[in-house]
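A single chain, nothing else alongside it, follows as structure tokens in the form predicted on its own.
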Amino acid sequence: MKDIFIFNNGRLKRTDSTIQFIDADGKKKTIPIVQVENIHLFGEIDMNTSFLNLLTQQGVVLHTYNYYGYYSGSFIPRSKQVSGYIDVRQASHILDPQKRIFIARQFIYGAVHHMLKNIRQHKDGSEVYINTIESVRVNIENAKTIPELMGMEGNIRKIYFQSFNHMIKNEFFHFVKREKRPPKDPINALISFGNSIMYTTVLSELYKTQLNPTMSFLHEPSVKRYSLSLDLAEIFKPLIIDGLIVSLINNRVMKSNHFEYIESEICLLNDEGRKIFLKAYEEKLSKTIKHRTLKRQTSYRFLIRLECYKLIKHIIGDTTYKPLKAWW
């Protein structure tokens, strides 16, 4: 099973039990649907209901991205994992302030653990960032409200981003500050693109469980967004995306010619840059570690699903939720 990324314009169609992509020049490529886990569309693609019905039958999630390469929306097949009981339990933990903030804190603890892990890999001069983050982390337990908790998380992440120039060994990729809308330099472009991809990966794993992706604990549940994917992605962004960015830059894989500027100030990955990043991202998700509880090799992608299962066990009163904290 693999993710399919389509950058060219063209058409997707169903051919029996396979999907076929026809590009603008009429070139055809056929892929057995059983080999596909998710489809990501970066180009302008036509499709019909027959094609979407095949995705529904096979449980394949389709994600679309806008011109700038950022997440735009998803086609999510009718879930086969629905559970009214889990929905009620999930909602009850959101409506109870104490239960909600307990889970929200765990997401932050997992995220901070992975931020510190990244900084510690670059020892010389890292103490100032580690000590400052630690001084904020000890107060997380005292946060009484979600906005207060979010404020602490924001402060920690601000310090963490300041450490990027310490971790990155390439003058071209000098980082000033986090700017999302729009990203104005290559580091911000990489972070924004990587986070966007991370959200879709978490959403696809949530789809395979009984959790409702719109009911979240840290981010405010709202309309028209899958906010639980934002919650869970907090744990995995520093573990997967940030480490990948630093590695691609320090190993001279990602270079200045992989970016483009729009209106002189919006910085984006170009198609070649996106392909390089996504290839490395897929390799990272497929990488396995020996899970100390399961006692078997487990991929980074499956670690995300395991986090969903741990959350389900918590809200049904089985096992208290503890976030993933990479031990390797």
Given for the second form:
Amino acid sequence: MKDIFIFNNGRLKRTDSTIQFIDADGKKKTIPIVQVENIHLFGEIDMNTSFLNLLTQQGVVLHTYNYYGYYSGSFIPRSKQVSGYIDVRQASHILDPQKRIFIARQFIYGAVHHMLKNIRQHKDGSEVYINTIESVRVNIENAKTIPELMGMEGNIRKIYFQSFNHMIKNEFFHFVKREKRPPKDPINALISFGNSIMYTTVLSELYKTQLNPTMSFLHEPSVKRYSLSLDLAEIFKPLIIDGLIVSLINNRVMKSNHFEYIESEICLLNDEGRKIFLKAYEEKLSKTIKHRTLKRQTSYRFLIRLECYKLIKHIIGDTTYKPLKAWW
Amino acid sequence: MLNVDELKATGLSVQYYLVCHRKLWLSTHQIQFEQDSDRVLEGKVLHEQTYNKHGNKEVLIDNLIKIDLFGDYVGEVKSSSRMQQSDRMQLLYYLYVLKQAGINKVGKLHYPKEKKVEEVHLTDAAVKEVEKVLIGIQVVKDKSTPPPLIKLPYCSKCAYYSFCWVGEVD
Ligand code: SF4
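So that was the form predicted on its own. Now I'd like the form predicted in complex with its partner chain, please.
Every chain and every other molecule in the complex is listed next, the one we just looked at coming first.
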């Protein structure tokens, strides 16, 4: 099972049990649909309902991105996994402030654990970042409200991003500050692009469970349509995306010629840059580790699903939620 | 006899009750996961093949149970006899539902791969057994939280395996 990324313009067509991509020059490429889990469209693509019906039949999710490579929306097959019971339980954990902040806090614990893990990999001179982050971390327990918690997370993230210049050897990729809209330099462009992809991956996994992706704990349920995806992505962004960015830069895979500037203001990954990033991303998602309680080889992608399962177990009163804290 | 209408149970929940109460609780709370393991697929193929040979027909009763009528008996085709106890109970339950509708039948468990057939009769003792199970199912369903985890030999092949056994080690 894999994700398909399409950068060119063209047309997607259904042909029995396969899909066909016809590019602007009329060149055809056939992909067996049974091997596809998600399709990501970066180019301008024509398609029809018969194609979309095939996706529904096969449970394939389609994500679209705008010109800048940012997530713009999804075509999601009629969800098979629904449970009124889970919906009600999930809502009850949002309506009760105590229950809500408990879960929100766990997401941040997971995120911070992975941030520290990244910093620790670059030993010399990293103590100052680690110590500062840990001094904030001990207060997470005392946060009384979600905004207070978000504030602490913001502080930690700021220090974490400062440590990036320490982790990254190539000055071309050094940070001034984290700027999301729009990113103005290559490192911000990479982070924004990576986070966008992470969000869609989490969303695809969420859809395989009975959790309602619009009901979130850390982010306000109204902040974005599928805000639970934002919540869970917090844990996985530092684990999957940031580590990938640093290693792509330090191993000189990602270079200055993989970026373009629009009106010398907005910095974006160009098509080649995106392809390089996504290839490495796919490889990382399919990498496996032996899970300590399942005692089975488990891919990074499946770890995301497992996080959903643990949340379900928590809200139905089975096992208290503990975030993933990579131990390897 | 109890009134089955008040104890709506599907044939599957009878099986689940005997195999794992947790599985029963999860599935009756609409927490289901796709089982795309080969074993289930194998079961399906087996079912379809046996269909053709016997010229049987599938009957849905009360939107509750789906049975295979092979002429004058009720048949269930299984890929192996590993779960014989729960297979037998599932079949007894079918016979029980039929009896409530005034139809008296004999049941047969088919294990074509093992070339084995077992006859099942709804005796008075069996009726009591079925009723005990039906009440048991209700008790499990009504619990406010899922029954605790118990490691069963069956777990590693169960569709809920990852769900049940995922956890964090401190
Ligand atoms: S994995 Fe084991 S405990 Fe969980 S539902 Fe299946 S059989 Fe029951």
